[in-house]
Each structure stands twice: as structure tokens, then as C-alpha cells.
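Only one chain is included here, represented as C-alpha cells and corresponding to the form predicted alone.
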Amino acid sequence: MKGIILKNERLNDKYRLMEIESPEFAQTAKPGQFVMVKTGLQDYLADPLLRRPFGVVDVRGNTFRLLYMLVGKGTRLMTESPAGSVIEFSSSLGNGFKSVKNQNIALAAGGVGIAPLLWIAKLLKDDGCRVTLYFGGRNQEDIILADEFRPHIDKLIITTDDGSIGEKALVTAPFEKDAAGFDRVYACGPKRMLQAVSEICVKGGVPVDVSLDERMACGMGACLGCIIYVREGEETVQKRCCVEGPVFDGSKVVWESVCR
């Protein structure tokens, strides 16, 4: 697919915020899928080869967003490409986030896995849902987007790792004293995170979703190169991260093999 770039905006040195103009692509796609992307500025003669894959913000008429961090080669081309210039993109891929009615829900976040998180609180507010976010960072400059969640959100409770906004502590602190009150739990963001917050779920008896971000070269299942494990009834499994996630049940995914 290709779609025009509607903005670029500079959230701040480490992130930006990129809109798309894709009708095709923002009728299909779902709260919790992923996109693999490729600027003008790339050729398959030249580094970097591969697409780059990002979560799926959210999706405004026949717009969709992407949140990027600046890592490599591939967010600076992104950073380098204007409004009103082409950009190539996958279909929507992979199994997203399932929404509930009228539960008291917890959002977990941490930095860039906020991305994702934004559509689906939209979802469950709209089905009832109480919906309180959890979002932690190194500083302040890892808390972006937080004012686009109010209207869809009932209590935002942010941690940084140098106190430089909200409570001075990791995310799964004010988390864990919280997590037995919830109905379930989407979280995303780093793994050590993610094995934490679904830890206090398992204690708790708290059914947990998780949003993995793993290397991926095609994006589609073919190369293998994103395989976890999962416990499937008394067996350890293999699921790939691209075609059976990135949403997983977090409960059942051997963190060993995703915290390598």
C-alpha cells in the first residue's frame, strides 16, 4: 500500500508523530495491530533492507497515526520525510487487542508502548468501561500523548525513573498495589515490564493482555525471525510474534524466551 503523509510532528528530541492518508488501509486495520513501513528514502539496493514494523496508534477517518522513536537509520529516514511525500506500508498485520464491556480495566504502559494503547481506550470507554492508565518512563520526555488519553480514560497515575513528572518509581509500583482490583489488564512496553505486570496478573488471578515487540524481517510469518514461546495446556509451543501476536496472553508466554 502507499498513502500521503499528512504531518510529521517533532513530539520532542527522542519521539515523533506521523498521520497518513490511507482510506484502504485505515477501513481494515485494528485496535492493536501493527504496519511495516518503508520510506521513499529506502531501496532494497541500499541500508537499510527491511521495513521497520510500528504499532498502529489510532485511526481518524481515512487517517492512521504512528509513533516512532528515534533508534537507527530507518526513524531518521522517517524523520526526514515531509508532509505531502509518498510513503509504502504493509496491510495491517497481526492479531490486535479484543475489547470488553462495561469492566473496570487497567492500561499498562511503558514509553513507546503507549502507541497502541490509545485506540483501545477509545473502544472501551465507548462500551462502558472503566479505564485507568498506567505510564511510566525513564523522564519526562517518555510521557507523550498522555492529554490525547484524558477524554478516554477515568485516572492516569505516571511514573518516571527520575521523578521529573508523576511519582518517582517504576509503573508496576502503583500498579501492583492496584491490580487485584481489575477486571484485565492490556499492557505494552518494555519486556522486563511486561513480564512484571503480567507476574502481579498471575498473583492476582488477572487475565492479561500483552503486546510484544520483537525484531521482524518480513512481518508476515515467513522468516521466523520473531518466535517466542508459549505454554499451551501441559506442552511449550512456538508462536510467531508477527501472525499470532503481537497480542498475547500474558499469563502464558514463557518470559525466558522473551527476555533474552
Second form
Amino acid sequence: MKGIILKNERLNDKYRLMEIESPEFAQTAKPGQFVMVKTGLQDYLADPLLRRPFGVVDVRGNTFRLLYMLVGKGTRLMTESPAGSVIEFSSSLGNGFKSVKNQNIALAAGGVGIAPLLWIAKLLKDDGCRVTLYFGGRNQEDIILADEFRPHIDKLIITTDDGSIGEKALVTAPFEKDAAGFDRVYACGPKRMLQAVSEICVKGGVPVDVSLDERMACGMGACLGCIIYVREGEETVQKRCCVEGPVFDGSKVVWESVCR
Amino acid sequence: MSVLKVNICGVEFKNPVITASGTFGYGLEYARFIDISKLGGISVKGISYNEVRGNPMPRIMETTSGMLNAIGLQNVGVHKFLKEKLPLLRKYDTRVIVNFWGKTIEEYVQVAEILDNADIDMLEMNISCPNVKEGGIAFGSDPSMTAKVVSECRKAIRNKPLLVKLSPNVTDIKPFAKACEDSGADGISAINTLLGMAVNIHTRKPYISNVTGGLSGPAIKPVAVRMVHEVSKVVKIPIVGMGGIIRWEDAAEFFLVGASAVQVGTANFVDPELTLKIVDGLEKYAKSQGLSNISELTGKVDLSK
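Mind pulling up the form predicted in complex with its partner chain next to the form predicted alone we just looked at?
All chains and molecules follow, beginning with the one already shown.
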């Protein structure tokens, strides 16, 4: 699938936000899904070779947005795509978050893990939920898009490792204090954070959905590079992060296999 | 598109572009994204007798113009494949090649016998996977073992053509190709992945849990072209060439050094539409070269000084 880049905005030294026009994708996408972006941006450029998965931030009319963190060669090349240029991607991949009505919801995000939570926050708020966002990062640079959340949430709690903004703590610290009061939790971020959030939820008897990230080659269920181990009754079963995920029931994930 | 029609080991393919085993699942995964009926054929994920869950994670790592994988031949097992996957795949108008393997010669034979009576077009024996301890590479790295496993399977396979997929992880590939031909293989597919390794310099640990993995992608193409060329010098049976094909120009190179068809692997991960672009590109190329059929290109490399 192809789209036209409308904006490729620098948020700070670490993050960028790309807006892409693609009516075909925008009309079918669901919150929590992801796309695999061709990072070479030239036909058949073989290095970097593979597409990269990015969570969809939101859809507005015929456009959707991707948040990306500058990590390596692929994301550096993405920064060089100006507005008006064409971008290739595979869509609509994975199962997303399911919205619920009239519940007390917590969103827990770590750094770039904020990306897939904005869209579900909007839907939850529209469906009568009370929404609290717990957002943690290393420093102020990691606290991105927070202002965009404000109209769609009731409460925002920010933490940073260095205390440069919000409380100087891990995001799990304030979350743990409040967790038992929520009806459901949606989380995305570093794996150890998701493990901790899930363990807190299990302890408090709160359902928790986590959006996981694994190295993947195809994003379509063929390469079997992104296996997640999940408990089903007495059994441990294999799921493909790209097809059966990326959203999983955090209480069933075998965290020792995910946090390696 | 008759210019692309090829006959491999008695089976007619509408075009010579086949998706390589391990890179296209059971075909069905891609049916949502491309018209798989436009493919010449599909070589499905390596099938064993019992279901196999593969290696621990992490299993893949991108390298310069390539990728390392150590999936570990994960598959649903032959019975589940025949019951749940094959009938769905058969609804598409494309040839089905089933890649298969075993931990022992007996297991190779057991799977081969079952597949020989199934609704498939061709078998592809995998004696070259670098990612499993038993079977696989053990049979592909000793010519006498290669001869033994091929001849035993040959006795068991009465109804279908048999391809044998060779390993590049040997000093000289020619004796292995010859052993296959002499033991009754109908064709050779070459090459499988090259054994490789990548290390994270910050953690000082290998990137994939198996320590080593199979290297694929454009990075290996020159090695694959050389090996297909070498194999073509010692066997008369058809060769299906593969290794790093990502553009139609790559596929044409394999024809020139002796391939009668090609398999496309890692490119499927890069872009699910690349195989179809290769089909189109080859057709235009064949016509521009004045060929009445793409097979006229096979082995026509000009080595004159």
C-alpha cells in the first residue's frame, strides 16, 4: 500500500511524527494495529532490508499518523522523507485494542509506547469511560504527545527517571497505588514495564491488555520470528506477535520468555 | 504469458517464480495481500512428521543487506498440514511444492511416503537447514549421507518428482549435487542459507538465541550464483536457483548460470509484492531478448575471455 506524506514533524532530537494520507488504510484501520513501513524509500534498496513495524497513533479523515523514535539507519532514512513524497507500507496488521463503555480505565505508557494509546483513549472517552493516563519516560524528551491526550483523558500522571518533568519515579509507582480502582488497563512500553504493570494488575484482579513489540521480518505471520508465549489453561502456546497480537492479555503472557 | 511457462521435472509451471520454503508460510498468510494464483509455485514451510515448535526467541536479526534466522523448522506436522492447510492452499491456481525433513532417515521416508500420496505437485527434500541439531544439515554435509537419505526417499516416492535442496555450508557443493542425481533426485534446489552469526557489542551476546543462524537476502546472492553455476557443471537434472533474489535482474542471473526456475525467499518479507514484480520483469526481459521461452536463457552465461 502507498500513502503520501503530509507532515514529517520533528518533536525533539529523539522523536518524529509522520502524517500520511491513505484513504484506503484510514477507512479500515483499528486502534492498536500497526503498519510495516518500507524504510529504504527507494525501490529495492537492500540496506536496510526489512520493513519496520510502527503502531498507528490515530486516524483523522483520510490520514493516519505514526510516531517514530530515531534508533538506527531505517528511522534515520525516514526523517529524510519530505512532505509530498510517497511512502510504502504493509497494512492493516495485527489485532488492536477493544474499546469498552462506561468503565474506569487506566492507560499506562512508557516512552514511544505512547503511540498506540491516543486513538483508544479517544474512543474510550467517547464511550463514557473515565480515563487516567500514567506516562513515564527517562526524561522530559520522552514525554511526547501529552498535550494531545488532555481533551481525551480525565487525569494525567507523568513520571520521569530524572524528575525533569512530573514525579521522579518509575511509571509503575503511582500506578500501583491506584491500580485496584480500575476496571481495565491498557499498556504499551518497554517489556519490563509491561511485565510490572501486568503483575500489579493480576495482584489487584484487574484485566490488562498489553501491546507487545517483537523483532519481525514480515509482519504477516509467515516468518515466525516474533513468537510470544502465552498461557492457555495448563498449556503454554505460541502466538505470533504480528497476527494474533500485538495486543495480548497481560495476565497470560509468559513474561520470562518475553523479557529476555 | 507462455514465454514464462516452464517444465520442471515433468511438472508445468505457468511461470518460473516460486516462493521459497520458510519465507511464505503455508501460502495462506500472503493470500490476503497478493494474488498468489499469479505465482508459478509455492514451496511451503518445511514439514516434519510431528509438529515442531522451533527454537527459543530471539530468532531473527537483520544484517547488512540480509537477515539471520534460527526459526528451527517450526511447523504444524504433516497430518495437520494435509488436513488444515493444504485444502485451502489448493484453491489457488499455483503449483504446490512441499518442503519436508526428518530427524532420521526413517522419519524422512515416513513423511515422504505420506506426501507422495497427497494432492501436491512436487516434493522438496530439505537436507540443508543449519538451525536444527538433528537431521537437516547432518545429511547435507556428507555426500555419502546425502546419497543414503536421497536413495531411501526415492524408493518411497513413486508418484511425485523429488527436488533436493542443497546446503552452501560445504567446501565443495559439486559432490553433493552429483550424489543427489546419482541417488535418484529429479532436480536440485540451491542454495539454502549460509551459516552466520551476529553479536551485540554492548551486551557482548549473540543477537539470536541459537548463537548462529542462516543468512539470507541480497547479501548472499553472489555466493548462490556461483554455487548454482558449479552445480550446473556436474548434473543434467534441472536446478531451481535461489539465494538473495529481490529483483527480476537477480532471477535472470540465476537462469544464465543454469537454473530452470527460481525461488524467492527473504524478498517476501521485504515486500509481499516483489515476487509478482519479478514475474512481470522476467516476462518483459524475455521478450526484449527475443526469447520464445525463458528456458532458452538457462545456462547461457558467456564465459569466453
